[in-house]
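One chain follows as structure tokens, the form predicted alone.
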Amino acid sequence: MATEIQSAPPPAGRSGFWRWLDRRTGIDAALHAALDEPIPGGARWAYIFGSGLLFIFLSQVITGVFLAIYYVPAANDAHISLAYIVKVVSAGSFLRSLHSYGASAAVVLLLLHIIQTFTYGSYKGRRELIWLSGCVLFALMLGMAFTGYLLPWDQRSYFATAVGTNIMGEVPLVGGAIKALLRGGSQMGTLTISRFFVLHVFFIPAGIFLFIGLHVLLFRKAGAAGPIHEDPLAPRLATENFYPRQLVMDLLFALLLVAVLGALSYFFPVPLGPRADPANTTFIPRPEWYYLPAFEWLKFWPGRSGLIGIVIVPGIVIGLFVLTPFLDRRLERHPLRRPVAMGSFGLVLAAVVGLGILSHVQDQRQPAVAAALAVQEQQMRDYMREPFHPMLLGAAPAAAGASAAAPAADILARGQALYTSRACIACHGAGGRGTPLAPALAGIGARMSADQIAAFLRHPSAKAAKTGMPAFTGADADLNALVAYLRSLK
């Protein structure tokens, strides 16, 4: 043992404690390894957004937990306890706006992170692995981002997550088990929410972890790309080594999010809505801002054509991206020599951020809708301006529970439920009094039969496939409480 200590010396400088805790643990080699990989062309803030991801990841796991701490995965007690943790708790509003700012980040992160590697070229010379684990973790973060958004049970969370489920719903084949799964029944209540709990805050984060180590690990045999004029296979330029220069770049960046996600989480705290209520015929839903091109995307693909929009040209642009190492084999990494591949990445994220934009266009171009949204943000505000009263702990089921096991004696609460969680608010408004989106509803009960509104609900006609009426798909009992409440309009 002596002879292998003198062999191999502590380096020079090291204190007393630094020696003994180095030979019993090898630190000085982990931080070798992990601080001295080599940098081809040398560090560049482009260089900076993974390691964003990583530290923004890192801190939706802490607030997380301190957010799993009070918060009680029920429908009955979910959004009372995330409104005492808003309300009562010391810092809780600024911890839970810190969570919900860093989804968003998240998300601009990796869009930020995705547009350097495919301008880079980074995906070139046998690093086909690392761009598929990175995929993986793409969809692994909308997951999270998706799953979370549910929790706080609600209004605005409940609607659009209803509406989430339903698109899921129309994917032909295994569409209706996936949503069945999600939601655990036809319906909404504490079985959905605790399943997407345990998926936010066990299964996808798990996989997360699993796939940044795999991530890093591929990242490391392979090396950095470097630089777009740097050849992927067989580096040129000087290196140098990830410590000091970049990961000070690194660091300096995790301080800006720190002071960008903090101003926002203490100057504009997220706001907590009312409690879901899914008898509620006048609230309009919309997903949080990454998820609205989707959202708009489908209103193109109105009826049987959702087969299209929602299957078929998404996952043909998603096959393409997945696949691009293996279809662009080329070695030339300089964007202006790749115009099929720019041009294409290029048309996609316009399409994608257009949408977003039309989204939010439309809805200000309707009054209706204008208007129904300020006064739902308002509903919010109003709401975080109340007292907390602990009394509504657990007082009553939720009424998306109560509507979930409702006897027949309440079908036209549960159908007034579907005809919003559907969202058929969306475009006939409340009370089916009609927008300029779609015909008033009121009276249709004495125009048409029951079985008549239940096969034209079935199969709608070409007129109204075309403005975005989909075929519903649900249960006869879902349906006839559906037909029962639309009769009932006066």
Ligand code: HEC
Second form
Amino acid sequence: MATEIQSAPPPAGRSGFWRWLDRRTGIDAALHAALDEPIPGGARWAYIFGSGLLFIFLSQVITGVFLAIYYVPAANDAHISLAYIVKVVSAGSFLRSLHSYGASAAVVLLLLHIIQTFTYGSYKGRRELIWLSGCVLFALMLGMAFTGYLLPWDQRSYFATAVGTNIMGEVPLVGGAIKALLRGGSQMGTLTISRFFVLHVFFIPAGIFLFIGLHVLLFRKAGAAGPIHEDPLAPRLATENFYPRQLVMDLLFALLLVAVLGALSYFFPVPLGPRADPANTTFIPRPEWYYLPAFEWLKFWPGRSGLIGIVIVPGIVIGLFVLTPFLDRRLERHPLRRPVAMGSFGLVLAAVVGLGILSHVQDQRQPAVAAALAVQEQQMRDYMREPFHPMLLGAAPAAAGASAAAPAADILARGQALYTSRACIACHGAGGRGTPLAPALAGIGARMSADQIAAFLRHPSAKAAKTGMPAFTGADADLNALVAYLRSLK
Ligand code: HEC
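Target state, the form predicted together with the named molecule; input state, the form predicted alone:
Now the complete complex, all chains and molecules, led by this one.
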């Protein structure tokens, strides 16, 4: 005992306990290494996004663990277990909303972090591996968003994932195998949920932990790059330690995140929709906002051209992005003196934002789609308002969903009635399967937009008119219902 106390000079001003702990753990040296990282040019608000991401990730882990206490990853139980979290568990809805908004916040912060490091040229000067590990983290996070989205197993999560996995299936050679691997078969069911669950809570988070460690380690090895006029290899500017000012800035930002996410979750809880009903063929799938640009992009590449849209163009863009530090090798960091890098980065960013906005605008421009999407929103709100119904053995689980789906089905029923009463059926056949008189209409939704179909119905082509196809006269609401019905034909 006595020799131990005398063995090393006690750090000045430390309590007895601290000395006791430091001798056993080396915590003083560890804190020194962690907090006294020199930052050339000093602390800045521009640097807060990386630590903001780390903070969100930890928050996701914590809220995720609490959700996992109740969540059951199986087709028959997933939705009801989530309904229980949202409607019964105290603060369950708040917690789930934090987790869901947290995912969106992570995407926003990731974007800001990338914009900051790209604009500052922080990948220059032996920092290629930091950039590459960041790219892996980017991919892993998108994987988290994708796998997490299915887990509630409500209408929108089910159908969005059905579309997402179908798109993966379009990738030549490996697509079919990836799709089958993810789904655990050709259809989506319990195997799909359990695979997504395992990816979401074990595999991908393990990868994220690993790569965050690597990312930070490599960052500390290279040192902070500093502001845009700093030499990335041999810093000239005076340095300031990470502690205290940068740490305080990072913590204030974390506090802001807590406030914003907390307020959103409290005042606008994320809704849970009716249970997924795979038999519903009229549900209009829409992905979460951060996947909308990709979703919109793919609309430009129907049929065989999908190879270009799904593989070639994204492959080139992603390849250029990942290889940025190898392509842009000059040590110049000022964004205005890097026109090629900044120009192409800005262009891609503008395209992504533009596609996202376009997707929203297009939905609003098609009255039938906008109406159906509004109905789907309403169904979610209605379902949220219903009290919790414990699952009864033998009860048809889809019954509640079927009655809630009535309004969307209404439009289609009206369209179908018009299809018969206006004699479309005479030439185009039952279910739009076509007759010798007129071509099949099934699948027309993939070829023509709602506006194009509506215009065609108001003014049929000469050939159609010659055969006797009448121009549609009547109310726009009827026309929209008819168009919605035609587009629902598969
Ligand atoms: C007398 C027969 C006839 C009737 C009745 C008829 N159509 Fe047609 N329709 C045609 C023919 C023929 C074409 C093909 C025109 C062409 O190829 O240019 C056509 C084309 C179409 C197309 C475009 C298909 C495409 O792939 O470009 C749509 C949409 C359509 N009809 C919807 C309707 C609807 C809705 C009704 C009922 C209001 C209807 N048709 C009634 C004969 C008919």
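Numbering follows the first chain given and starts at 1. Only the largest set of C-alpha atoms that superpose within 1.5 Å between the two forms is called the rigid core. Since the structure is predicted, the reported quantities are computational estimates derived from the model, not experimental observations.
When the rigid core is held fixed, the Cα atom of residue 24 travels less than 2 angstroms between the two forms.
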